[in-house]
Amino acid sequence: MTIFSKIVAGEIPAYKVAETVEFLAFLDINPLAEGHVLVIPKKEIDYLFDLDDETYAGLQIFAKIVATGLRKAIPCKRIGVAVIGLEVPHAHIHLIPMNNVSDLNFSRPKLSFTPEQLEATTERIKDALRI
């Protein structure tokens, strides 16, 4: 069972910003930027392109919805999208608020936020998604 499956099962806490029956979006705890979100299918599949077509399409649509709220909540030029897939063997999409291309450089040092800051960011994103 991956760390993401443990989050889905409620065994590990997460800063959840959006959830459906099939998908979950939560803050990355090692973010490149404030509001860095991971979007996952709840079904544990290692590789994004091994998802069945319906789940893959649904994940992309869910990511688009989350990205729209994220852009309203976090001042930025764009929401960058990255699929690396090496860190956790569970398909996931990174949504990263960005102002320039270097904001998507995964070799940069990760940022650190307090639990209070993460909670505040979570609430801002949730509020933007309700609009």
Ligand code: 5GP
Contents of the next structure:
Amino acid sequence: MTIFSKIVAGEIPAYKVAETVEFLAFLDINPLAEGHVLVIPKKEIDYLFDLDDETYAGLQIFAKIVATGLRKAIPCKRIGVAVIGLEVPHAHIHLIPMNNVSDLNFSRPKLSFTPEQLEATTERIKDALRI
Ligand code: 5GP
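Given the form predicted alone above, what does the protein look like in the form predicted together with guanosine-5'-monophosphate?
Below, the chain from earlier opens the complete complex, with every other chain and molecule after it.
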């Protein structure tokens, strides 16, 4: 079972920002920017491009919805999109509020926020998605 399946199952906590029957979005635990979100299919498949077409398309549409709320919630020029997948073998899309190309540099030191800040960011994104 991947760490992300444990989040889906509620076995480990996460700052969840959006959820459907099939998909989940939550804050990355080691973010590159405030509001760095991971979007996953609940179905445990390692490689994004191994998803069946319906799940892949659904995930991309879910990512689009989450990105729209994210952009309203977090001041930034755009939401950057990245797929890495070298650490967690459970397909996921990174959505990262960005102002400069260097904001998408995964070799950069990660940021750290307090639980209160992460909770506040989560609420802002959820509020933006409710509108
Ligand atoms: P990748 O597989 O795309 O190389 O990296 C996996 C991403 O998942 C990393 O950005 C890492 O910070 C994040 N991550 C790893 N474990 C956890 C976790 O337990 N909870 C959360 N929210 N994010 C995690």
